[in-house]
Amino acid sequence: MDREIMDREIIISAIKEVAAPYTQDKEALDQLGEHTSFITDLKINSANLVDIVLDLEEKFGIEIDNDSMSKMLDVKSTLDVIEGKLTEK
């Protein structure tokens, strides 16, 4: 398996784990993929979305600025931000 694809799958798995306690729609969580929206699909409110970002910062040892945080409304955008921050480390 391509390393980049494997890394994305690991990050998606981590996002799923972090989002689980905040998710209203558990069925949508089971089907979480790059095109999943935190607000529309998982029914996570904006306050909990901030909690998810903070949890992801801690999990990956990264710092996410407000501009990046405002883009993290779906899994793909969140993946892109995390990968970018991990590359900067």
Second form
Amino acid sequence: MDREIMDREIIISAIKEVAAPYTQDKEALDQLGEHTSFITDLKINSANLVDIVLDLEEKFGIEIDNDSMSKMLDVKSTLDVIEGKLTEK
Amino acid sequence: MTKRVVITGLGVVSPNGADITQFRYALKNGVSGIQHDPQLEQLLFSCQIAGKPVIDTARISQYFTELEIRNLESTGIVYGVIAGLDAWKDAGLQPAPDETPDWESGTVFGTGTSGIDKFRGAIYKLDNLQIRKLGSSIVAQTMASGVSALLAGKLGLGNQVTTNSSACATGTESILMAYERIKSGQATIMLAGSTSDSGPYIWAGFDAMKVCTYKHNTDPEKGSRPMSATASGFVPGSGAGALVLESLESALARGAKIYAEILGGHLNSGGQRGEGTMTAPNPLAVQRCLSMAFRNAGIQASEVEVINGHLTATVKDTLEIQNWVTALGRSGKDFPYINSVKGMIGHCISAAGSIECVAAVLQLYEGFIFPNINCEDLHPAIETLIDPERIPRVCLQKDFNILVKASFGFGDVNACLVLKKYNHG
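Would you generate the structure of this protein in the form predicted in complex with its partner chain, following the form predicted alone above?
Once more the chain from above appears, this time first in line as the rest of the complex follows.
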């Protein structure tokens, strides 16, 4: 397993952990993958998306700007934003 | 089409009892919920005692989801939701099913200031240019209707969902507003009640006005002394009270327990005219509120057996008694029994009316009159108006039929409610 895939898996599991308290749908959470949408699949209240971003910022020690934030509707785009910010560090 | 309205559920989070069982015991036994408050002492309050409900985290987790508990800093919302859900359960009601709201049920759940600790934290973040760190829970926890909105969501209420605010009259007003909605046929069941935050940011203003006692910091339980010669100001409190109001026909159809019937009441204001000001009641308005309530309820002043007064333990207690004497046209031995919960729990501000209404309903339903504690030295001016025997100092076991409850608030606003024992069959 190369380093890149390893990192993505770590980030995905971190996203899963952060999203957990915001979803009541534990089954969808268990099946969380790159194409999972926070709102339609995990049934997370859209107001809580902002809390998820704040939790991720804290977890990775990054700051996510408004433009990036508005893209973070599913796991894939969230992953991309986090990777981008980690590379900038 | 006017409906008869009855009370079928009760819930309470009071400084001397955080559920109905504890509260009933405390009322009957004159148990004080007033304690020394180290935080008030640290902040150099003149009054360093207060009445705060005791609720542990295990209990909170029965009423709120894990997510709601995260960053939950609005004590008023905690008290209100617990009291409201307890009342709903006590009435034998369930939350609406997942897909459809209960169109026939609503809530009027009042408050003064909501989530003031949460608001304070938000202001600090904002002033430090950290607006984006506020998260999503600020609005729901600081809007006045945060408590009614949460209750509506948990119960699936589909009728009117609102929050009233009329200072210390809030709780009694919420019941009358809910009553009117059922009486006029616009709703079948209404959850009525009110709540008040705990803590220095709620109570500081009253301390600064010097309306709270500063003479009992070392003997907290003696601090709240309604109708006493040595009453020296009120003791701040907090909590929530909740009542399920329901049309009589709905209650009978469900076979629900009926605690009491609401015969009527009245709301008014002295308009801060005459002797009325922002902080002092216009006596004519108070007397008119009481008289109009009797008339609205269809009772004679002579029928009133028990009064649950506002009686805060300030210099205004004598004026309140004078107003009752005038409005009822009764004095001396002919005056009804009168008592004040504030001797045990202090003045729970916007929650006062609803907590005290819960106490009033329990007395009527179970046939007792709770004791006035800390009133062993009755104020001499009160003694010239009514016979001391009418102010019980021990709990009386007594069946009675008509109880009148009144609350008076800042802004010169008044609320009066007339309750009758419901005789089954």
